[in-house]
Each structure stands twice: as C-alpha cells, then as structure tokens.
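Single chain ahead, written as structure tokens, the form predicted alone.
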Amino acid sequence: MRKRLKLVMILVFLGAVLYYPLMEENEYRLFVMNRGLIHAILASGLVFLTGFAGQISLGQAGFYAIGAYTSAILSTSYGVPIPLSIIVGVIFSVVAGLVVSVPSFNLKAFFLSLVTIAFGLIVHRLIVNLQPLTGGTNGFFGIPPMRWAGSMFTSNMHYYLFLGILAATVVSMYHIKRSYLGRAMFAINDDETAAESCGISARKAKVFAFAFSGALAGLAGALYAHFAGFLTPEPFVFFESSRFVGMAVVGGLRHLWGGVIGGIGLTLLPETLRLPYAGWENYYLLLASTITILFVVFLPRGLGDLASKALDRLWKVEGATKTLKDATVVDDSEAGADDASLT
C-alpha cells in the first residue's frame, strides 16, 4: 500500500507538471514560469557548488552573462546556428569557471566570496563598456529565437525544453552526488584537511565544482538570450547574483531539489504577491523580500529538506500503520491458539 501511494503521488505530480502549459491561458504567467525554470537550472549549479563542494560564489551573474552574450553575439552577428552558439556559450562559461576556481585553492569563505563578486563586477563592466560588441546600456537586440521545423518556438515549447534540461540537470547531479567525486566534494565541504589526509584531491574537486556550476549558469544565460530576444546589462548585476544565492539557500543547499524549489519558488513569489490594489506596487517586492528572509531564518536547511522530511514522515506513518495491523493480526491468532490449547 505504501509503494502504491507513493507511485500515485509521483504520477499525479508529474502529470500536473506536464499538463500545466496546456491548461495555462495566461501567456504572462507561462512566461514567468519559463523564467523560473531557467533560474532553477542556474540555482541548481549553486547548490552543487556551495551545498555539495562548500565553495561560495556571489558572482554567478557573471557566468550567466557570459553564456547569454556569447550565444547572442555568435548567432546574431556571425550567423552561427543556435544550438552551436549555445554550446560555445557554455564552453566559455566553463573556462571562466576554471579561472575563478584557481583562487579557491588558497582562499576560503569571505575572501573567496570577494573574488567571485569582483569577477561578476568585471563581467558587468565589460558588457557596459564594450558597446560596439554588446550594445552596452542600449541593449543587444535582434537575437534569433529558437526554432523547430522552421517554426519559432511557442511558450509551450520553451516550457518543455527548459523542463527537459532541468530534469537532465537534476539527474546528472544525482549521479555525481553518488559517485566518488560527489563523496569527495561532501568530504571537503565537511572538513577539507581531513579529506586531503585521506588522499582526496581538494583542488580537482573544486575545479570540477566551479566548472560544472559555471556550465549550468552559462547554459541558463544562453537559453535566456534566445528566449527573451534581447539583452541589457540589468539582469547581470550583483543584485541578481545575490538573488540566485537566495534561491539556492531557500530551496536547500544540501538538497538535490534545492535549486529547483528555490529557483521556481522565488521567481513566482513576487508575481503571486502582485495584487491589483492602488499603491500596492510599491510594497509587494518588500513583502517578497521579507518572506525570503523569514524562510532563511526559520528554515535554514531549506524548503527541499522540509518537503523531504514531510514525505518521509508520510511513508513512515503508512508503514507503521501497516506494521501495527500485521502485529494485531498475529496477536489475535496467537490468542486464539492459546484459547484452543486451554480448551
């Protein structure tokens, strides 16, 4: 019964996720959901970097921007096919991740965070100042949209594409987490000195973590470029980097689904609070930020951990009920046997 209930819940959840764009009539809400899926991909990379490997990054907007502008420039100015331009954008982000990983060999915590902040600021200033290449503050327009069989992607097609990439991201993280490299990263996160004394190479683990995280951020940026159709420097400022960190923390840094829950949840939260009342537009973002702070304070392990515990408790209650019933049946049969022997 417990396995059947679990299977039914999973099937209902998957059905709702897959059916959502078909029943959503509001194009803006579907647009926001697609943005949430992109943010979930990026936030999953932060969960991998910070939650698994213990490395702090407050410059993810820099990797996000590299992937976005690389793919946009190649596809628009040089006519490179979109899939290839996205791959090149991811490669450039991986290279940037490898470069940023070098200071992590000797720097930790606060000092490493300053390096990543500086990286994000450098990328942002390059976007603003290299106006002939990036459009600067005027924006980069005319980015070609993704197409299938000659037709431009619809909102539903974007949804299923982003959902598939996000699912592949979670599956990849799951297998890495259970591999030797994943266990090595968790060991380094808990105690780097003890891990190295056991023969684990902290440098290799950190390099891989930064490269993987940078790849996901670059992929998210490239997808966003062709999804939005234009780029401006605003989505790549330091505030966005801190927002991505907030998504990972609220979702749960040590939980596999933390980036998914936090990325989608914190993207939808402000839109959910945007109510049609006069003057409310000045306060709904303040309320959204307050709710985020409350999540961090009262749920430091994240919503992913809370959801996991709730599901585990549900399975255990069901299992305990079944065990109690079995024990009652056994006791009744034994009591009947004793009565028969006395007779």
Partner chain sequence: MLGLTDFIQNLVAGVSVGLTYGLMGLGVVFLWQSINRINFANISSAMLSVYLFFLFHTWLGLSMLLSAVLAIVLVAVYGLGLRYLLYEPITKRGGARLEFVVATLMLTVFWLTLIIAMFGGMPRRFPPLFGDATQFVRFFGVGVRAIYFYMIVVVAVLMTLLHVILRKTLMGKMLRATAQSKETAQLMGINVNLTANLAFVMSTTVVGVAGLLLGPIYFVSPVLGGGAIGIKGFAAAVMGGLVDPYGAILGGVVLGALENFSTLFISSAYRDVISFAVIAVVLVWKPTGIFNWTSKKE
Contents of the next structure:
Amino acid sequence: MRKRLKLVMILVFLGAVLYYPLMEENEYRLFVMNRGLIHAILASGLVFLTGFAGQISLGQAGFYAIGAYTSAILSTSYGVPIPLSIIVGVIFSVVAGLVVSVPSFNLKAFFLSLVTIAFGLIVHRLIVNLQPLTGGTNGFFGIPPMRWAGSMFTSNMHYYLFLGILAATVVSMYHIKRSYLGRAMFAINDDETAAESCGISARKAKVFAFAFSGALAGLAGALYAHFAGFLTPEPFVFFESSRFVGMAVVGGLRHLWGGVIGGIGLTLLPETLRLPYAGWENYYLLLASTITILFVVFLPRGLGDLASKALDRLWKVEGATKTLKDATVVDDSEAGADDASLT
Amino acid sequence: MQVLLETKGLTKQFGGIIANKNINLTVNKGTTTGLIGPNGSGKTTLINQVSGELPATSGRTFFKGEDITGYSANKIARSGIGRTFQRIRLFHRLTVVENVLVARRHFFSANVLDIVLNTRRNRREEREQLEHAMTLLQRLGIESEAGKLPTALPYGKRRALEIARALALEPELLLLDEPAAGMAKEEYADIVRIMERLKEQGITMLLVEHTMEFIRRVVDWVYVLNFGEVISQGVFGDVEQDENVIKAYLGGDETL
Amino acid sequence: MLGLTDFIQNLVAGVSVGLTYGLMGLGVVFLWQSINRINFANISSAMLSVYLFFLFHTWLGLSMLLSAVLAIVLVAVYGLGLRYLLYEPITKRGGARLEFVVATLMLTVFWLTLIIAMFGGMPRRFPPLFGDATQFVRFFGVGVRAIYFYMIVVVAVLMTLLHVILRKTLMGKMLRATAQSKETAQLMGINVNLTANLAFVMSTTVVGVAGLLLGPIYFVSPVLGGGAIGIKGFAAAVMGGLVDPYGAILGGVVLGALENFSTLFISSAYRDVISFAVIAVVLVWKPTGIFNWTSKKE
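Alternate state requested, the form predicted together with its partner chain (shown: the form predicted alone):
To see the whole picture, the full complex is given below, headed by that same chain.
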C-alpha cells in the first residue's frame, strides 16, 4: 500500500515536472525556471565538492565564467559548432578545477576558501580586462543559440534539455555516492588520516572532487551562454559565488537533491517576491537574501534534509530498516528507477 | 625465518625534541611483535613512522625487502600494511560495512564511466566486495551491526570494526596501537580472542600495548622503548627480568 | 625611466592605502584570535561606515566630526549584533565554520543589495572629512595628495592606541590570554564572554575606520563593500598568519605598495589580478603567514 503511494507520488511529480512548460503561459517565468535549472546543475557540483568531499569553493563563479566565455568565444568568433564548444568549455573548467585543487592538498578548508575567492576574482578581472577577447564590461553579444533541426531552441526545448542534463547529473552523483569513489570522498571528509591508512589517496579524491564540480559549473556556464545569447562580467562576481554556496547550503549540503532544491528554490524565490507594489521593486532581493540567511541560521542541514525526513515519515519507513537499506549500498529498486529516467 | 619489516636507524625529531633515536627493529613473518615502554617513550611515533603518517627525520624502513621510506601513507597501506589508531578513528558518516568497504578501494577495477552509468561490471564488483566486507564483519563478530553508523556501536565493537577495516586491505602486516586500551572486561576478552584468531591465521602483527597480561598472552617478541631508544628486546619472560627495563618503569609512573 | 617623483608618489600612496588594508586585516585577526572564525560580514563594515557617515552629514545635516563618530559607534554596535544575531544562534544549532562562513557571506550580499536599493549603484561625493581631496602637500619636493598623510596619521594613532590597550591594560591581557587558550583564560577567572564581545566590537570598528579613510579615494560607493577591498584586508591578515596584528599591518603595507608599483610597471588593469595572485601564492606557500612573529609553529 505504502509502496503504491510512493509510486503514485513519484509519477505525479514526474508528470508535473514534464508538463510544467506546456502549461506555463508566462514566458518570463519559464525563463527564470530555466535559469533555476542551470543554477541547480552548478549547485549540485558544490554539494558534491563540499557535502561529499568536505572541500570548499567560494570561487565557483570562476568556473562558471570559464565555461561560459570559452563556449561563447569559440562558437561566436571561431565558428566552432555549439556542442563542441560546450565540451571545450567544460574541459577548460575541469583544467581550472585541477589547478585550484592543488592548494587543497595542504590547506585547511578555511584558508582554501580564501584561495578560491582569489581564483574567482582573478577570473572576473581577466574577463573585464581582456576586452578584445571577451568584450570586457561592454559585454559579449551575438552568441549563437542552440539549434535543433535548423530552428532555434524554444524556451520549452531549453527546459527539457536542462532538465535532462540535471537529471543525468543527479543520477551520476547518486551512483558515485554509492561507489568506491563516493565512499573515498566521504572518508577523507570524515578523517583524512584514517582514509589514508585505508589506502585512499586524499589528493586524488580532492582532485576528482574539484574536477567534477568544476565540470558541472563549466557546463552550467556554457549552457547559460547560449541560452542567454550575451554575456557580461556581472553574473561572475564574487557575490555570485557566495550565492551559489548559499544555494547548496539552503538545499542541504549532505543531500543528493540539495543542489536541485537550493538552485531552483533560490532562483525562484526573488521572483515570487517580485510583488506589484510601488517602491517595492528594489527591495525584493533584500528579502530574498534575508530569507537565505534565516535558512542558514535556523536550518543548517538544509531543505533537502527536511524534505527527506518528511517523506520518510510519509512512507512510514522505520529508522532501523532505513539504515539497513542505506547500508546495502546497491539498492536495486531505486537504482533501477533512476536508470529509467536516464534514458 | 623470513623478515617482513625492518627499520634501520629510524629517527624522528620534532623541532628540538627527539621522539625516536636510531631504532633498529625487525618483525619476522607470521610473528606478533610487541612494543612496550613508559608513556612518551616513542612507541606511537614509531608506528606512525612505519605507516607513513609521520615522515622519518632519518633512517630507513624496509617492507618485504623494499625500501618504503618516504612513501605516502596511502601507498604504504596499499603495499600491505594495515593499521589501527590509539584513539579509534572511524568514518562517522558511513555505515559499519561501508567503513570496511572504504579499505577495499583497490580491489575495484570499475572506472568513473562504469560508476556513473552503473554498468554490470560496477554492480558485480559492488556485490562481490560487499560480500567480502560482510565476511570480514562476520569474522570479527559484528556482522549484525553492518547497517548501523559507527557511533551507535559500543566501544569494543568499534575497535573490532577498526581491525576489520584494516584487514580489508588484505595486509601482510598489521600495526595495532593499543588495541586493548580502555576496554571493559568482556570487551577485553573479545579482543584477546580476536588477536589469537588472527595469530592462528598467520597474520603478522606489530602492536603497542600497556596491558602486560595482554603482551604475555599474544606477543612472541618484545621491544622495550624508553626515551625514544630501544633498551631491551627478547621474549617477554626474559625482558620482564631485565634490570634496565625495571628501572625504566620504576622511573615512570607505571609498573610491570 | 622611473623618476623619483613617481617613486615617492607611489610609495606614499601604496603605503597609506596599504595601512587601511592592514586595519581591515586587524579586524580579521581580533576575531580569529578570540573565536577562531572568519567573519565575511566584516567586508561590509567599511561600506556601512562610509554610508552612515554620508547619511548623517548630508541627509541629517550633522557636523562632519559628529557624523564620523556616530558612524563608527554604530559600526561597533553592529559588531555586537553580529555576535548575538548570527554567531550565537548558529553555534547553538550546531552550525560550524562552514555555516558561519555562508551566513556571513549572505549578510554581505544583503548589505550590498540594501545599499544599492537605497542609494543606487553610482558613487556619491565623499564629504571632505579630511579636507579637500584634491589638496596636495610637498613631500621631499614632490606633490603628494594630503589624504595619504591623514591615512598614515590616523592609522599610526590607532595602532599606538591599540598597542597600549593590548600591552598595558587589563583588557589587553584578557584578550591575549583568551587568544592563547580559552580554557586557561576561564580558569584564570577571565570573563571569556566579555572578551568575545570586545573582539567582535574591535573587529568591526577598525574596519569601519578603514572605510572612512578610503572614502576620499573610492567615494561613497558600493565598491567599498563589493568584496575585492575586503579580500585585500583578509590577505593582509593572512600574511600575519591570522594571529599577528603587527604582521597584518605590515602585510597590508606590502600589499598596498605592491599594488601601486604593479600599476606603475605593468598596467593598472592587472593590478588586482596581481595582488590576488600574490594572495593565492602566499596562502599556498606559507599558510602560517610570512610576517608572523606571534606563533612560531613548525
């Protein structure tokens, strides 16, 4: 009975997610939703880096920018086909991730946060200064949109593309979490010395975590470039990096869905606060950041944790069986369901 | 007898303080070697040097004839030296069986793509290794705790888990830093039983311990350290009578 | 060729701007020593003091001196607020460093949004608190902006004051004892609670003063709270290993000088890139700080 309820709820949820763009009449809301999906991809990378591997990055906007500008410049100025330019953008972000991972070998999380801030600021300043290449503060315009069978992507097509990529991201993270890689990452997060004594190379685990989260941020950036059609240095400032970390924390750092919940939630939040009162226009962002602070202070484990606990109660899964299920690592029913959503 | 581990002139200096001086130690295959000595005599430092956690100031370590000096801790672990810690160190966010699986890392051949796509190879390996880990838990009598978090375990079982995790490496040498410390009476009996079983299975061990009764029961050969130097060695019965050893212990706050 | 004029002008400018970075670094050091946290919300303190000053003087018509004093006092109170409204609630709910980092970062975003919502993004004229900003004085026969001398004098006075407080008074002894070990301090009967309050207040106050000093250069603008300047304060603190107040000041001076000379020799466009690269290199190369005489750890 409970199992059937679970299935019904999952189907209803899936149906709603897939049907949403078809019934959304407001083009702007769909645009915001699409940005939310992009942010969710990026924030998932931060959940991976911080929640899984225990590393911190306050320069994630740097990877985001590298992916965005690489793909934009290659496709616009050099005529590289878009799928290829996106891939190159991701590769560049991965390389940057590898470089940034080097300080993490010896630095405590906290000094590392300063290094990553410096990284983000350097990337931002380079974009501003390398004007012939990036357009500087004037912006970079005329980025070709993605195309399908000769015609430009519509908002709906963007939505389904981003949704598919996000789903693939979550499924990948789910599998990694339950593999030796995920265990290695949780192990170095808990106790690096003990992990080393188990034959785990902490360095390799950190390099992988930075590369993976860099790849996701780069991918999000490249998608954004072609989705928006133009780039300015504005979305890549230091405070965007902190917003991204805020998304991951509000969603739940230790939770697989944390990036999705936080990324979409914190992108939609200011928009839902955009109420039609005179004089209010400037202040909705303020309320949004206040709400974020309140979440971090009063719900440090994030919405993902809250949601999964509520759902668990709904399925009436008792504590003991729950932990046993987690322990058996390969849970075929769930893994199967996720595989299905991949195809 | 075949030499498994050998240190030559191993020395460790912290700033101006010498923790270990010129330690020459030999561990033969299949034997259990004990390290005893008053507090602060450098026993844990020696274990940490062998396991690669602390780089040696000078001197060399040989394992199976290979010079492993300066190897990283994880490389030493992979080459066949498992260890436990004085203060038990487990992964608190992983379940008991996952703790053991962490140390099975190098028995997997699936690559990242296998994992992300959850290919048949990945699933098969996960299943095999899970079975192996469960067998190990069974050997240490904690298989019923597999799904719990380590924090839910009583102290004695945590130690057993730490040993299981070290054994998961399939090590040729096991380093145990005070395995019986802080144990209640029953737990102590369990640990002794585990040690005796490991001995029967022919696992070579190097261990630090303060409980002399424990040393008497499980150890074949003893090294006595004092102020970072080896002051005596031999079978426990002889070492016990050694005047230097008695003096060292009388000087400290412990007695034999 | 580099003329003597250029050299002196850049040196004076670099050192004095660097001193303000050093002041911001002090803000980091005070808090790190007492509660082992980095407070990113302190990035905003410089911006807040400048805007408060602007508000009091231009909008309410108070005298400049009174406005400046009020602004600093409010920023000091803000420090106390940070403790009771942010640090304590987070700690009470089991939040650790990461949660504090994120919450304080979000708070900087909040202040920046508030300032832009209220005043717009465009810079406004900074009231001539230190006289006419374009005024020049002769220094070794070279014309140097007067504001730089104000900066040096104010920082020197403040440093002397802090030095006396830290070294000679009971309060300083309490602070230093708490910095070394909270437990010992408590056993010695020191009021750890009070010293934590002091640390919070002092940390925002020095950054507030630094903000007013930077006013004539950056004007009344959100740039002051935009991250880049605050990070230079962090960098100064890092050079002092986060624990050495004098190291933080020296670190700030070196950073300021480096910045000005890189403008001179390379290009002003890459000034920030260079200083951020230096920060990254120092952190990786010597995380215990290059000007750290307080803790001599191996």
